[in-house]
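Shown here is one chain on its own, the form predicted on its own, set out as structure tokens.
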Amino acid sequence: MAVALPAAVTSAYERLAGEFDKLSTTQKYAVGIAGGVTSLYLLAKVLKGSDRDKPTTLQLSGGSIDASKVKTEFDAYADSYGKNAGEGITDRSKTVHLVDVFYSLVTDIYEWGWGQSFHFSPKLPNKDLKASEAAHEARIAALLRLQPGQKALDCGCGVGGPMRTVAAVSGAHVTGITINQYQVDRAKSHNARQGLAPLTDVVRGDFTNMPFKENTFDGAYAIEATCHAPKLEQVYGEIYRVLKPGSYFVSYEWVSTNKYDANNAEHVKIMDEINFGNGLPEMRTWKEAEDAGKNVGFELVMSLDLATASVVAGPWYERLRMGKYTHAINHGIVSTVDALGLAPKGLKEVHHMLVEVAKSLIHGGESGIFTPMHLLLFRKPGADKKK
């Protein structure tokens, strides 16, 4: 089952969301009617079907999970998180499997509601969301000093949105690795359809135990991905191994900031909700992430929170605030197709989890205790060819 949300409709709702509270009661009723009409249109598209490879299309399939097992897998995922404050995933040995399950459950919803780049971006002045997103990704190619003919590694590539930007901007060949086979298939499909197949490849694998030889890549990056590792040293150590001496690794990390207080119950609650709603085993501090890189042998070149680096850029969580009414409309659509039996049982609960964690992410951003984009630039010691 597939449903496509027209870009023009999405854009209109996002523009309206920021002004919604200022509307009169009559105007709000009009918006509600418009939302109902949109829902009926989308439901008609569901019943008719559409092309699952289009970037605006939602394929409610449960990813790599059989449709009959989606609810069971989601319930098991939910039960894997401890009930005590700050506990996270109780059995860390299951982290890799749980992340695989998580991305089977959420990938289609991410693509539908967010796009093909599963990350946040600061909103640049006079630039739309897509342009801001592209700039956030293109920074990676510049930091890695990538050139045509070189090889780069995307650790936790998702469906390949950033990979396609980095490859196109730099001319380097980018290999992506993800634990989830469904994402591999989606990324390869997008790469081919968008003309990036000659400069990209995608493999399924665990980035804490990668199927690549030592000293293979001229650069490596991770965008909001290594936060899923059971321990940062495990994934950082593997990246160090497969990088050539003198090469760089850059990561946008999900971490707590200096404003986070582990003795503040509300702070801990926000972090627990972010961990659960995003498949994270725990929340690390920015200092722990720095130390993890240095512990495996990297030289730390730069450490900077991109969420606060520019005084003119808009907050990374603004997109979540703008989309809160769209989220409600989308959840109504998901609930409808669930009631009609057109989606696997359990997908409604997954969507609800994502809607709820959006609120926690906003709270984390507004309070300043959390950032999804602490930039860490590391260099593997050795032959320095990239001054």
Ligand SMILES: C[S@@+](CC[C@H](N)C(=O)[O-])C[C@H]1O[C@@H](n2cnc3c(N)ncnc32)[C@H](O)[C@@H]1O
The other form holds:
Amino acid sequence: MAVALPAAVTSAYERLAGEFDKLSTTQKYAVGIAGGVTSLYLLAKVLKGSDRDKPTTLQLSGGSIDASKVKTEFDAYADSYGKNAGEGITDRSKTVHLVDVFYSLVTDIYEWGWGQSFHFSPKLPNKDLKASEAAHEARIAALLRLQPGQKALDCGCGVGGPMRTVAAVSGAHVTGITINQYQVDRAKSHNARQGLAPLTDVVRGDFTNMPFKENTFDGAYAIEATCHAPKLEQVYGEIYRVLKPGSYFVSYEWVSTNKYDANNAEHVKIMDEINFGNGLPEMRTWKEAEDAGKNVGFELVMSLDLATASVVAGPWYERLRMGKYTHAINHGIVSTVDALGLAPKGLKEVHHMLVEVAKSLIHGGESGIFTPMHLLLFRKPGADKKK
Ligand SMILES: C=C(CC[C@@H](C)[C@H]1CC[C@H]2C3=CC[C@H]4[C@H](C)[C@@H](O)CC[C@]4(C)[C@H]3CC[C@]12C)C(C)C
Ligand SMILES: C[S@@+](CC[C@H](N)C(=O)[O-])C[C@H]1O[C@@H](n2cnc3c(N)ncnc32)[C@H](O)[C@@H]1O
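Could you switch over to the form predicted in complex with the named molecule, since the one displayed so far is the form predicted on its own?
The complete assembly is shown below, putting the previous chain first.
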């Protein structure tokens, strides 16, 4: 069926065609080339999207790692895990470097398929995932009793999802530290775009050796990050040092629960998979984490597994379980761009690692042997006691 175009459109087209006919051959070529370039530019924009919010499939990169080195770096990362059950990273002195590599490899994929907050949250009744995530982050500001004008530290800040919530709900200034330069750049760009620049700062550094003076911060927190430290005492000790006396430190820790049995081969296998797919040197027990805080001088104020604390909240791993089919589709997409040479070589393998670790995390959650949210609230003793 022929479709009649509106008269205004046909007359405008005829006028343009008339004008085009009047041009010299050189001018016609120039118009043709300009048209071609503009179309290519628009096509590239559509395919590539913009980097305002999250990367598109064609923007998936190796973070701070050059595209040509993604495969080599991923292979080296994979080789750093021992083959024996429960071994984790064999040479622990390489942990910090390997974690930096890990985040270069996964940061774009995380943002692409999860969002700007790299953590889990209990699903609150009648609240969507975003609201549940924000509540999990806002709890931190409340526990730290943060106030406008105060200074807080986000230890292992990722691309800054939580720091933006903590700064926005409390009015306090939040400095984030991450080992990965690509995350620093992403976090700063999100902070600026979302109007959070005046209340935030992001630095690249190692949280086991931080570039801050002692007694600097009024509160500190770590969301699913200190699990990457070669030894928990190293990072907790540094946090203790930079906190003002009387201030609080809260962590959501990745730990094994009382249900974990180190003599059960299936349990050990799940933990090994979780360690490998998440850049962890090893898995600690919740008791080891408590003790590490006390060992560096903190008073323990609260210790609670948020995965089981509320009988009405949905499990943290439900979002992963729901995403099972999406992960498979995503793998098809990443494999396609890989085959077309439109993604850095090696990104497909990284994505495969994440598809597999999603299954292990679900197993860890369903069996109850693992939690990514054991809440530990510590206080640095001292004269400036906060109530
Ligand atoms: C605290 C850490 C990270 C926790 C989570 C944010 C991430 C753990 C596993 C990740 C993912 C698994 C599957 C991916 C999927 C295959 C892909 O298509 C899209 C991204 C995933 C959903 C990805 C997202 C982030 C996680 C849920 C650790 C590292 C200490
Ligand atoms: C799972 S991400 C969590 C990010 C953030 N807390 C969130 O919830 O969105 C872990 C973070 O810890 C950081 N990290 C791991 N080891 C680190 C180290 N030695 N020094 C500084 N940051 C580190 C990583 O770079 C990453 O930003």
